[in-house]
Structure formats: C-alpha cells, structure tokens
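First comes one chain, alone, set out as structure tokens in the form predicted on its own.
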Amino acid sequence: MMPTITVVGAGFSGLATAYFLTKHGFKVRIIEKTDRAGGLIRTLRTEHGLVETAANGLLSSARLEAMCADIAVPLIATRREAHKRFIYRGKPKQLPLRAGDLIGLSRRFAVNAVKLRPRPFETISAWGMRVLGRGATDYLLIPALGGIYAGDPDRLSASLIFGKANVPDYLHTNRPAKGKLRGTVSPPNGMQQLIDGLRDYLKTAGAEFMFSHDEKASTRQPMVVCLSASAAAKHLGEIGPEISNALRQIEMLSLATVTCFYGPDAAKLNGFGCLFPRNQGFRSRGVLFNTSIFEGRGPAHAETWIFGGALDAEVVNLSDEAFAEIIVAERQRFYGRHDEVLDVRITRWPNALPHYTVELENILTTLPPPPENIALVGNYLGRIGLAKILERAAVVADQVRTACGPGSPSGQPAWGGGCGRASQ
C-alpha cells in the first residue's frame, strides 16, 4: 500500500513537490501554517495593472512546460523589447564596459581560460578580479548577481553560485533541461495563476490541504519539508537536532519591492530592467520595467523598484513615505524628469532569501543528513530560483518513489534515509 506523504509548506516548492508526488501515485497531505497557498508569490490586480509581490516570472524549462501543460496553465514569453537589459554607469547602458575594461577582460580570459572554475570558498569578488578584472567585475558580474542573490559580493560563494560546490549527494539537483520557450516566462495573468493552477490540480487529484495548521515533525511518516531554512530548522528541532542546528546558522536577507504606476506619457525605457552598481549612488538595487516584460501588465506604465539585501538590511523598516521619496529622487535622476505617480504598492519581505555566502557553502558541504523519513526542498540548498526549485522537487519525488513506491523493500535508503517505519 502506498503511504501518504506529508508536504510541509504550500509555497511554490511545496506545491511543486506535491505535484510530482501525485504524478507518482502517492496520496499527499499538504500542511501550511498560513491561510493560503503560494508563500511569497502573489499577484494583485489593481485598476492600473498587475502587481507581483515576489517573482514576476521564472526561467523556462522542459519540466516547467510539461507541468504547466498538464495543469492547464498557459505560459507566455517575454516581449521582444524585454531582451534589452541595462546596467547603470553614468546612464543606463546595455554594455557598461569601457574600452580598457574590454581589453583587460579579453587578456584575462586568454590567461585564465583553464582557471575559470571557482576555488573552494572563493568569493565572487575574488573570483571576478582573478578571472574578469576590475571593470567587468564591478559593472557586469556584481550587478548581475546582485539582482539575483542580493548578497555581499565580498562574501558570496562563487562555487555555490556557479554550481561547483561539493555538496552531499542527497542534495543533488538536476540542471533544468531547455524547453521550447526561452528565457523568463509567466502565465498571462501573473504568477498567481501558476499557484492557483497547481492548487486546483492537486485538489482534483485528491490531495488534502490543511491551512492555518502547524504540526511538529515525527519519525512516523514520510515527510518533505518545503520551508525556508529557519522554518525548516524549527520544524526539525526535536527529531533532527544536528541538521536543525546547522540550518539555524544560515543567514537570511530581507527585501522590499515597490511597484509604481504612471500615466501613458511618463518617461520610460523599453527593456527588462536596469541594475544599479553600488558605486552609482542609488539605494535601489535595480528597477524592472513590468509593462515591457510581459503583455497584459498595464494598462498604466508599471515599474518595480527593488531594495534590500545584504548591504541594506534595514531598508524593510522604512515607512511608505520614505520609500516614495527615495523613488521620486532616484527615478528623476534615472530619467532626467519627474512624473506623477498614479499608485504605489509596497511589499516587504523580512528574512526572505538565503545569503549565498562562503559560510553557506561550508554549511552545505558538511550538512548532516536529515532523519530517515525526511526530505528537504528549498532555495537554501545550493540552487536558487524557481526553475531550480522545480528540479529539486522532481528529484526528491523520484527518491520517494524509489524508497516508498510499489516493490520497494521497507527501509531501503532514500532521500536522507528511507520509508522505514512509515511504510510498515
């Protein structure tokens, strides 16, 4: 008899894990301490357009496309103008490097072609200076990774970010295989459509949702913990004290996003967005040009300004008025003119993102295995981003099937141990 698998957390990682478990024929019970599915992801519909409280899309992959086709959620690719991406160096530039930077970069690549692999516990700043040189590090590498990881480049782990860290086998995650679509994709009605599609599919498939519910992990049932590092540490405290203590050491970063709507005559730059190197004088990490990225994000012109991370941890404590004042000043500097805002929507996420530091690399390379009936899925396990979380969810579901599916011997090793007592 197939056991019921408990999935802890109904964010994207939990819903994706539950989906793959359901496809393998398991009964799934999903417990969530809040009153809704989706975690950080939510799409708000306003009179001026859509507001994404977290990711505005995710990288396409063959697995994502297959899943979305199965749950009847369409995907759209970015608009043509979104292929343009900018980095600010005195003004927005698609290539912010000067002639001397390009010459130095080509020379360093010629010398370091066989030394591109990061060294263990090498920081992004150190790797960039060794391989790329000052200009490319300051105006390409650090801004680009800052837009994804929001970390301190003097502490970010090059091995973790480039997928070269020596993590334990049970944390293995496949690289996403390419799909028919390329780049960032999204459902037509925003990311909430993906969350709703997964939730509705799971309900139809017989999955049980338990909202506003919290329970402690036990050794009596197979369970996949799909929580943040700090929440997973708390959840596993009694049955897995060693891994719980390790997860408690993971540093978390706070972020804030401010979506602003403007009239049709407002200044705009067509493209995906613009990143701001720290030495350019902006407090914002960057700005997304929402209505240039996907169709249907208007009718007003929408931009999302992103704040926070390792170098501005206290920004989430700013008032709404303070955020508005910062954006007025920085947007006027960016465009060279002032436009009246129609609406402002602010989202604050304290302790939302793991800091991908060399300290995290050390934690993951020495991470004790979880209890034998527990698996972990989360963005702190060496792969960040929704597409990679999707791959991790599929890998874990396959491991559960191997351990707990038909014909598997009781106690066969699985994700961190085995079905063992849970399957008896």
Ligand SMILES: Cc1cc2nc3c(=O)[nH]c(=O)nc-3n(C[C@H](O)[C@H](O)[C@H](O)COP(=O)(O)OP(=O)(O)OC[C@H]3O[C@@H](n4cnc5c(N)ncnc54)[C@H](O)[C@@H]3O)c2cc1C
The other form holds:
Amino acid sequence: MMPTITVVGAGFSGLATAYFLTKHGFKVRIIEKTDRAGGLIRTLRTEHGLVETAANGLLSSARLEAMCADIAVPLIATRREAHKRFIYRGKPKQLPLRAGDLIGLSRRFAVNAVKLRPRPFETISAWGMRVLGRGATDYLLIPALGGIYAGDPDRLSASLIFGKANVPDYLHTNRPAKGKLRGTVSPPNGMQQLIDGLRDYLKTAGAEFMFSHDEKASTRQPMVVCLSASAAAKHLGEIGPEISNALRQIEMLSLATVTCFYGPDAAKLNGFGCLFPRNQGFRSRGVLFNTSIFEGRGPAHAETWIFGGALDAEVVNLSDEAFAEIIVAERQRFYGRHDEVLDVRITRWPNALPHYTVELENILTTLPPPPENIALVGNYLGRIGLAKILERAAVVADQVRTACGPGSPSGQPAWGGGCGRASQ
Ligand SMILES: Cc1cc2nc3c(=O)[nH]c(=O)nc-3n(C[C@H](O)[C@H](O)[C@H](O)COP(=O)(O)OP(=O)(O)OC[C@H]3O[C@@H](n4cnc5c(N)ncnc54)[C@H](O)[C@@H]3O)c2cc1C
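Switch over from the form predicted on its own to the form predicted together with the ligand, please.
To see the whole picture, the full complex is given below, headed by that same chain.
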C-alpha cells in the first residue's frame, strides 16, 4: 500500500510538493501552523484594486503552465508596456549606463569571455567588478539583484545566484523548461488565486489539511519539510540535530511592502517598475508599477514600494506614518510632484527571506543529508523564486515515488540524503 506522506507547511513550497505527490498517487497530509494556506503569498482585494503582500507574479515555465491547466487556474502574461524596466540614475532610465561604461563592458567581455563563471565563494560585488566593471556593477547588476535578493552585494554569493554552487545532489533542482508564455505571469485575480486553486484541487483529490497545527517531527513519518530555513531548523531540531544546526545559521532578511493607490490624474510611469541603486538617495529598494504590469489591477492607479533587506533591516520597525512620509518624499523626487493618496496598505515581513550570502553557499555545499524519510523543499536551497521552488517540489516528489511508490524495492519509504543521491 502507498504510504501517507506528511507535508509540513502550506506555503507555495508545501502546496506544490503536495500537488506532485498527489499526482503520483500518494495520500498526503498537510500540516500548517497558521489558519490559512499561502505563507508569504497573500492577495488582498480592496475597493481601489488588488494588493499583493509579497510575490506579485512568478516566472513562467512549462511545468507551471501544465500544473495551472490541471488545477484550472488561468495565467496571464504581463502587459506589453511592462517590458520596460527602469533603473534610477539621476532619473529613471531603461539603460542606466554611460557611453564609457558600455565601451568598458564590451572590452571586458572580449577579454573575460572564458572567465564568466563565478569562483567559489566570490561575492556579487567582486564578480561584477571582475567581469563587468564598475558602471555595470553599480547601475545594472547590484540594483537588479537587489530587487530579487535584497542582499548585501559585498556578501551575496555569485555562485548561488548564478546556479553554479557545488551543492550536494540531495538538494538538486531542475532548470525550468520554457513554457508558452514568456516572462512573469500571474493568475488574473492575483497570486492568492494560485494558492486557492492548489488548495481546492488537493482537497478534492483527498489530501488532508491540518490548519493551526504545530507538530514535532518524528522519525516514523515519511515527511517533506516545506518551511523557511529558520522554521525548518526548529522543526528538525530533535530528529536531525546536525542539519538543524546548519540551517539555524542561515541569516534571514526582513522586508516591507507598501502599496499605494492614487486617482486617475496621478503621475505615473508605464513599465514594470524602477530599481534604486544605493547611491541615488532613496530609502526604498524599488517601486513596482502594478497597474502597468497586469490587466485588471485597478480601478485606481497602484504602486508597490519595497523596503528593507540586508542594508536596512530596521525598516520593518517603522510606523505607518513614517512609511507614508518616506513615500511622499521619494515620490516627489521621482515624479517631481505630489499626488493625494487614496489608500495605503503596509505589510511588514520580519525574517522573510534567506540571505544568499557566501556563508549560505558554505552551509549548502557542506549541508549534512536530511534524516532518512525526510526531504526538504524551500527558498533557501539555492533557488529563491517560485518557478524554481516548483521544480524542486517536482524533483522531491519523484524521489519519494522512486523510494516508496509502486515497484519500489521494499515498498517501505526510505529517502532523504542517501535516497536523493541515489536517484539523481
Ligand atoms: C516581499 C516579497 C516579494 C516577493 N516577490 C516574489 C516574486 O515576485 N516572485 C517570486 O517568484 N518570488 C517572490 N518572493 C519569494 C517567494 O514569495 C517566497 O520564496 C515563497 O513564497 C516562499 O514559499 P514557501 O512555501 O517556501 O515559504 P512560506 O511562504 O514562508 O511558507 C511556509 C509555511 O509554513 C508554515 N509553518 C511555519 N512553521 C511551521 C511548522 N512548524 N509547522 C507547520 N507549518 C509551519 C508557515 O505558516 C507558512 O504558511 C517574494 C518574497 C517577498 C517576501
């Protein structure tokens, strides 16, 4: 008989893992500490339009499109105007490099053609200066990665970010295959629609959800741990002290998102958003032009300002009034005028994301295997975005099937470090 698999955590990682396990014919039990599915992902519907509290979309892939077709969740691509992305250098620019930067960049590429691969434990700043030169590092690479990883460029690991770190096979993730849609996608009603679609599909397929439930890990249960690094460290404390200690060392970053709605005559720039290099004097890391990104995000004009990360950890302690004041000042600088705000929604995420540092590279490349019958899925395993988490969930579900699905050697569950290695 197929064993029941416990999935711990009902964020995107847990729901995606439960989906693939269900597809392989396993009975799945999903344990979630809070009273809702989604974890960091949540969409609020207000009279002025949608608010995404964290992810506003995910990169399209063949696997995502197949899953969404199966669970009857439609996906939309970004609007045409969202193909424009800006970086601030005195003003918002699509190409923030000067002629000298471009000439230097092309010379360096010619010289460095065979040395692009990051060295082990090389930081993003060091890699950028070695390969791209100062202009492209300061005004392209660091702001672009800051928008995704929110990290300290002098500590971010180039190998982890470019997927070249020497992580053990049991942390393996496939590279997503391209889908029909290109770039960032989202369900029309926001990311919560994807979460709700997965949850409803799983319930109909017989998965058991246990909300408001916090259970200690036990060695007897075949289990996939789909938590943040810090929560996984805590959860595995008793049965896997070695891996738990390693995961406990992973530094977590705090972020805040502030979505502001404005009337139809407010200043706006059409595009995906604008990133702010550190030396341009903005406290925000960047702003997303929500109503320009996807259809149907209004009726009002909406922008999401993003704060925090490694170089501004204290920002999550700011009051609502302080955030409002900062946005008024930064918007005045950005657009050169002031607009009356209709509504503001602030979300503070203390310890939300893993810091992709060279220390994390060291932790992952030396991570002890998880205890037998336990596998890990999460955004700290070398891939931070949702499209890559989906790939990892599929790999782990395949490992579980190989170990204890029909035709497995003993019919008994046995995976984790050893099994993962064997199944690659
Ligand atoms: C501001 C922000 C913007 C982002 N934007 C994007 C984006 O545009 N695109 C993109 O691809 N990614 C984006 N991300 C990253 C992405 O949202 C996350 O990596 C992803 O949602 C993490 O999902 P998860 O399921 O691994 O973790 P989580 O969402 O943290 O879910 C973990 C779940 O486990 C539960 N839990 C914790 N402890 C226990 C326990 N002991 N027992 C049971 N349950 C437990 C939690 O309550 C939670 O529901 C963004 C993140 C942030 C913070």
